[in-house]
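Read the single chain below, which is given as structure tokens and is the form predicted on its own.
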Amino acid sequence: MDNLRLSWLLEEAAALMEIKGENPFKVRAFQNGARIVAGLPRSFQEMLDDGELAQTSGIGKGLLGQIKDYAQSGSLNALDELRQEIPEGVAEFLHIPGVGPKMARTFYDKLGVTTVADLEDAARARKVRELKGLGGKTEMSLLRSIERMRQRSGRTSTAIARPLANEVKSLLESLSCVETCTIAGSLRRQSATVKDLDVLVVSDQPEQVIEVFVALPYVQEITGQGSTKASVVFKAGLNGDLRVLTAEQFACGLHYFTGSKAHNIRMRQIAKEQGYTLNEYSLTNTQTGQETPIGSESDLFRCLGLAYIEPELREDRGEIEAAQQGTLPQRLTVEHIQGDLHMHTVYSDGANTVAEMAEAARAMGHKYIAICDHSRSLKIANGMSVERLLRQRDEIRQVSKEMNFPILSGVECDILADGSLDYEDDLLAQLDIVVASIHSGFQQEEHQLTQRLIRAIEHPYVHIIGHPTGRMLGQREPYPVDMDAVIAAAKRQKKILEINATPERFDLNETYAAMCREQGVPVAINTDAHRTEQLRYVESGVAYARRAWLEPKHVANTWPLEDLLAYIGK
């Protein structure tokens, strides 16, 4: 958690910077710290004790400096700068959608709005119309999207809840009164926002759990307690709840927590026809009103006369009636990824080297791989020069026949504002795949970027459409487009559409996802790692893409790497 801290300070001064109108690259650099700090393997403060993150890659000087000054007096130096400067508030304008780093400079510039309440307020009153540059039409989207970040407010994402409740569940089964503890919700479920953390314990101690789980330097306020739960408020900004149950009452308990509620009501309608009551402490004969031991969630399920469902399923969209029919999707697992698709490098804002990656990859077990480093428009991500790309397509093609390790060379090329591509085509015919990605011009209306995504799908030398919907959660809202009709360009082009498995991102969503799966359009599961740990991406990505009903047939790596490279035309 300290790491977290550190990484949200980080990132809020990147914020701050990028408004203030700082060198995007020094902007960069806060952004990638913060990204960095996140992952780290142990605490920042081990790491920079005995020099290892010195030697990290992607922590500069200036960086190491902010962070040695955080360690000692708890603040960081740059961000105290930057909110004297510019309120605190004022970089929670970011997270409207629509609205950048000049424009949330204008609102502060021009109206003197310092939160998203006031700045509302002048929308609502007409002085946003009267801005240089704006409109009432601006107005009236800006006004759009405020609701929209409102209505979404009180989730959070897993990039945040996920190392929340890893920490939280590491404290408690220390304890020795602490028999079991695991993380229930929409969190089990592999949502990718959550409302809150539930954490299941069993213990025949429960008011020795709940005293330390209150007590937990996580812990903001104290909601609720009492002698088996426990309610609070984590600094996080998440809510957290606690049930202290017993070995008997765990694998119902388990099940009732983990949700979601319309399974849950499903599953009490099924009980009840079979002469049962179901709730969170038992399944009980209604005749006899005897308990029928329930030794783990499986059990539970054959008692129902039910096969069993994987928590990312339940949903009640439609996964009883197929575990009636035998006729759930197989388990997609991160043994059945063959490859990873979208990785970046030292060659743009990567930390690690082309062999860094692919020997971290073929570690994990990977047979493959594509380096796919951004392309030259995107200056502040260190996109490659035509010279640069070509060094490093020559530069892969030596490590993997060093490594005997296949690594694909490609690019992660960005989709223009007219829907052309960064590069000419005589050099995107000599890489192996391209990875095509929209990262600017989120603006314009549906039927452009739509026309964008299409114009891309339909070139020659794309295979892969990277992130398609653009979303980054909690910070921007996916930009309009008609994902049907990018779908159906997807299959008569025969090309891939991408679920980043990136925890901020987690697109394609699950609902498109599923749409490709039925319209016969394969995904690929891409990490778009920009350092060597975060390859472990994968496994959060695998989990997410199950709740799609997605199979191993569905994703294109799982294939083996001639299939793959058949299926692209290469």
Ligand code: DGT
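If the one shown is the form predicted on its own, what is the structure of the form predicted in complex with the named molecule?
Below: the lone chain, stripped of partners and molecules.
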């Protein structure tokens, strides 16, 4: 038990009291208490024992009583009561600029939302403007505030975080005092961006592990150091949280620090309903105080009557109910993927030849690929003239025959500003497959961009829309587009939308990918590889797609080639 954790709990209690409309003096007392506890010179436990905490100014009788209880039971009574009434996540609403306690309460009471993400969805679905006293203007500014909050929170794309995580993991694992090292948190859940690295180590020599961790060459600054944990800022700009656990604690710790927080909250409820207390170290029988030995996450789920839930699903989006009912989605894996439908070669801005890309793809186990280099307007990416495109098509046919490996001759055709395509129809008709993408004119209005995409979808020779929203994580926002309308058009026209697996993109995002699943629009998980090694992006693309609950049947490039060709009318 540490000061920081106590301080967070007091802070959360203050927020929930505010939302509940409690006496402002009481709220203030808890807020002050949180600050004081965070800044104590020694552990609050020691100061409680030797009576110094009682003498500390700002810690009144009521607060002291709460802290005493917490020291004994590990939970804060006042907070437990508040959480009965208002779910934990609602306190987060107060961090949105412009949202006060009253408004937060209304969102929860009237919309039933308990996380910022759900609130955002509700606002996008135009439900906020219908609330009494609020309107369209509030709704718009709410959405902008949530967006700003996210930007300010400074998240890092996995393109940076994952290689760093792998380095840290392998360095720590090489230590003799380390049994295992696992990266938990949002990175394990395959989020598109992460706030920090959550590093879990099993060891019985925590001091030694911490010493090495804070001295890693990637570390810029140490921001916290305790007996079993440490926090750092990495030179790459993101933070790192290390926890050292014992082997007995590992399974519960892994589950807890994998999160998400919303998932954990529901799991704790489920445990409670069954007479257990679940925390980051153990599952305990609440009555007897006896710990249930938990050897793995599967054990933990099983003890609570749940099927194993993949980390990617742990967002409290219905996965716990599905695990109770045995209706979790079939796990999509990279073995289901039969081919990759978007990659580049030296014909435009790629680094490898047609044959090299095909060899590498076949070595990975693909049954077919499509080569889709850039079209002529995209000069900066060495887009192909008509003549060069035709020459490439001939080369593809020949390589395919020599290798006895299906290579579709395609193109990544620019969607021009008015929604028309970059080549004449009779040329496109000669290709096996056409991916159409937007690479310019992002500054258009939403209705223009939407119409542009829809026009491309309605084009008879277009089969797939590439990276449909144009986002570049950490660099560029998605362009504004009405994805409901785009997905509806894809459905009408029997077209495929891409999940571009380049780690800066993950575009479609998980929300839109899930909409495609619901609407019956197939997606293709494509790497957009510009060199052979990048064909490996398919692995994280598949993992990301699991966040949208996609099953093999939803993904067009898990289908045999004949089925794919039949779907696109070839």
